[in-house]
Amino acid sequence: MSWIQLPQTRLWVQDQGRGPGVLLVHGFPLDHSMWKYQQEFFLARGYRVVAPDLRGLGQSPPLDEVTTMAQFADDLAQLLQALEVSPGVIYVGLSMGGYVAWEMVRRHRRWLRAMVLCDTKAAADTPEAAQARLQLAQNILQHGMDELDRTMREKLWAGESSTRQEEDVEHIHQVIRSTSPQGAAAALRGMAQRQDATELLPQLELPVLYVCGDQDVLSTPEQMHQMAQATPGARWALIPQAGHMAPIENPQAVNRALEEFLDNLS
């Protein structure tokens, strides 16, 4: 782990492997760590697997209350230019880092030779939901991170996943517990007010693998099959055993799924 400097940030990143570039994006309010078995797989590929903390999130500081994600997107762009990868990286998005992987699309396409999303949407936030969320940023900023822990505790799994991963689903509660309430507070203003993307769903001119568990309540398997029928060419994995984490509820499943993406690539 490093960190790297940006013109506006700083990032603390884990840069690993050499040949063709993958980008590990993680969701809200997660870190790099996340996607410890998907970093293992594509290692194992020959792969060099670039895993930042998003700003504000993880280890990197929170600068803005707003960070829109756009601004994630322009971090990433810097931070592959910093780091000297070629353009051409398969970009893995989970979540919020699946709305960051939209204005990748949006702002960036030259660094992007396919997309793996995983348990996110392409709409943008109902009026409602936006509100929810601008809420919840003045909860955690006036009470902390434990209230939101207790939250996602109960909308992040499936159930059998609390005892057969264990260990992984603890993890991930200390981060959300350790994360920055400004950086959080702003990472969720900017959710609540980025534009939907299902337009671009017909447009995407690259391959894409959309992943998502088979009991995911946040980003549902409808929604996400819908998404995946709209996009030309794209691939569908339902993941059994998982929710919205599929990453780490059933790395082996999300990894076959991953393997066969890698293996039909041009």
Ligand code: MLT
Given for the second form:
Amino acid sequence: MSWIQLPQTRLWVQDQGRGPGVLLVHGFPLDHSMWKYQQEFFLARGYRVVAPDLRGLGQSPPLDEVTTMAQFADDLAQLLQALEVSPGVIYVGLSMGGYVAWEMVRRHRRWLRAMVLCDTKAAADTPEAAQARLQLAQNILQHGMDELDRTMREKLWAGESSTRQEEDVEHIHQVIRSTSPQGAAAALRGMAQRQDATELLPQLELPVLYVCGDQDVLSTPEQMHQMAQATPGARWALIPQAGHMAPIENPQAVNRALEEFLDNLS
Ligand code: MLT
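Alongside the form predicted alone that was just displayed, please also present the structure of the form predicted together with this ligand.
The next block holds the full complex; its first chain is the one shown before.
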């Protein structure tokens, strides 16, 4: 891991391997380590794997009161530039990492070769959901991350049938509890004001794979299947025994879907 200096900030980044680029973009309020099984997968297949902690999350320092999805995307484009990655990367994002993907398409399309979007949504927040996020941001700033961590324990994971490893679950909750309240609040405010991307889907002119845990309650299989149907030529993988954290709950099934997607790319 190393610090990469960008014009406005610095990001904590894992950059491993040589070959075509893969950019792994974590969800909220997580960090790069949620991708450990996909890092291994892509490295074994000869890719260069770049996995940053987004601004204000993981080890990357918070900077703003609001971090928009566009700002995260601008950071990522600057990061790829700073690392001298060749344009044409496979963008892999989970949940908030998917919201950032829409801004990569809108603002930095030239960097993208293909996208893998896991457990995410195209729709913007309803006014009620946006309001709840703003309140949560306030709560986190006043009381810290513990309450959010407790709520997330109920929402992130599949039920008992899950194939996940308990140490992975505990690691993720450790990451959540260690997140900077300022960084988490800024990301929540940014998510509350994100643009709806539904109309972007029929215009996506790049290969897309949608991945969803069959027990995801935050971005449901029904919602994600509709996104896949709205995206020309998109592939769809429903991951058994997994919730919102499919890549770490059932990495074998997610990596099999990645393998098939890569086989059909060129
Ligand atoms: C995430 O995993 O990134 C969050 O569930 C996104 C959200 O709060 O909408």
